[in-house]
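Listed next as structure tokens is one chain, alone, in the form predicted on its own.
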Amino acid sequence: MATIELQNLTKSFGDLVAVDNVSLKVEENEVLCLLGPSGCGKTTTLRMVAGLEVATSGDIFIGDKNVNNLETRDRNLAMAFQFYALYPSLTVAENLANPLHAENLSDEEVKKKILEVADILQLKDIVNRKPHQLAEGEKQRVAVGRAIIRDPECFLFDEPLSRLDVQLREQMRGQIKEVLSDLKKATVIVTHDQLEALTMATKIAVMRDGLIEQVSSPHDIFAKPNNTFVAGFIGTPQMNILDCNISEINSSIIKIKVLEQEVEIDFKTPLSVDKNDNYFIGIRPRSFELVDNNAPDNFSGKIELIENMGSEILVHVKINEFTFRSVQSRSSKLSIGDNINLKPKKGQVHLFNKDGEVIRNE
């Protein structure tokens, strides 16, 4: 089995930097996420390490060996894309077969392996039918096989599941993830979806503007965001960033003047920072509590809107003209218009400097 590293990879189109000196390296039975905004640069790093695109500078490397400038075709990946592109004559179990052409096996073999990669998409029951015949999650499955039917050394997957409507999309995530872990090859997966690479990656790198913000396990990119940037990326609902300024310091509890209103928070750790200075401070909707309005150093606010999320709720708060949000359970019973006091977990809130980065415990 093999492993993708990419050293200090950048790719140019003449004034515009793409992909900015990104350095990753993706193990063996290992699912690592390009994640980010369209236009980051996710799906030129994935073509460059496909061969699909030449790199201005960097190198990328597959298992041992130094790809640079080695054609598609040499560099033993299997890639399936954002668009199925099926032979619509052949039928399903033809477009299954159609990698192995070049790897002279026997009719059995080739009828074996068919069977094996159907069995696995459930797609024994329209091996033969052709593409018009299929539905969207049937063609989607038939472009994974076709990618993990050869055995390659390593996988490489575009937007996979983009085209797909919502309750497809949930399904075809998890069947994704079950068949690589089971084939226990490097893969990369690109896509901008939040939720696919939180519940289909083993490590996720956060992409902005062609750099790598950060790359780490999905719970750590989620409770150990970096910088403001992947703290406001992920999650949902989106998490709160407010400007902030200290006011008092007394170990891992810190008052601070935020929304023209003083808030105690605990930490639950001592952090490296100055009485006075300003900072950004980060809270997820979900990490507040509903305390009593008589309640000091809280949030203090009005209720300005409330949106049905099953059994939670999204409540917008306004305080002073801002207006960030908190999820509340249905049993709560707030109302549009009541005064409301929520106070933030402890150790679930962020602080970052004035350049955006995160500060670390003591």
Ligand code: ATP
Contents of the next structure:
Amino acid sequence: MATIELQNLTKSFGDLVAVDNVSLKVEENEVLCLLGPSGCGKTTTLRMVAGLEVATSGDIFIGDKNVNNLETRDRNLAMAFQFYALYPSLTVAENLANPLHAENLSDEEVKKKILEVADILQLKDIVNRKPHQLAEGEKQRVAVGRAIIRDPECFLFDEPLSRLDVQLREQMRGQIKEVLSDLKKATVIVTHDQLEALTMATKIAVMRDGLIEQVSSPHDIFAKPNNTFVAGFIGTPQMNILDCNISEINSSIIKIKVLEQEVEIDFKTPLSVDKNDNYFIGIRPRSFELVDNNAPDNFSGKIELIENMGSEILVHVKINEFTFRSVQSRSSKLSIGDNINLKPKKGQVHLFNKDGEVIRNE
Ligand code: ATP
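To test you: the structure above is the form predicted on its own. What is the structure of the form predicted in complex with this ligand?
What follows is the entire complex, opening with the chain shown before.
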């Protein structure tokens, strides 16, 4: 069992700083998801941990050992960079056994390990098939099996589910999570899919432009974003984030001026903010109540678009130049052109300063 620790890790490609002074620790039984938009440096970070890329500066520790100068094969990691790289001419059992070749195990021991892994991943009935005879989800499980069969110290996965269709992804997310939580090894998963990160990770590191923006539990990364980037990146539909000016402060209650409308928000405990200064307010689309009257604590606007989301609808409400997105129940019987009043739910409004850093996540 080992931890993975990155200390001030930087990787430059010429003038481009792909990974910028990243420090992170993944505990022995943690699954850390590196999450961020394309090009933010996730894969480069993972490749440095794997020893496939040499860091420009900084240190990588696996357990207590600094592995900066160790070859990939000496780092005792299991990697699944492409889950589909199965050997087409080998059976499932032979594919699973492949990583064991260097371990000098007896045939009996190899067979036992194959059976163990096939049992964990529900592959027992298909061990004699070849990859072309497998469904996508089965191929995926074989690839995971190949990564876990060797009992390495830690696991690295790059976009593990990116090639699967929506239904299979959902299924596999749960299955991989279960397997990883049984294995209790430090694991790093790279993904740009927030649902994947929110369901599989015990800890999420959100990256942007080579920098780590926030490292938190899946719950906190959603409920307590450090800044407007994380707030806007996590959660679908996306959080409504808008500029506002504070026109009145009365202990925990502030009056914000948003494009001609003034709305009162109660943050429950006193806030340290300045009157007439600019801030950002963040409200998730599921954090509005539909109310009948236009009171001081709600926004009023006109519905300009309604999107069908199955049992719910996504209502676009135009308030002056800004369009709020609000998720409402299908039974709310709203129509385009209706004037409606939206009240932010208590304790679900986020306030950020003008640099986008959080002041209050309620
Ligand atoms: P994606 O989700 O699209 O895979 P990512 O977050 O994994 O993106 P990286 O692949 O780590 O991002 O790339 C980070 C930055 O470094 C990008 O701007 C990329 O173009 C650049 N980069 C990556 N590898 C190299 C390389 N070998 N040479 C030059 N630039 C590189």
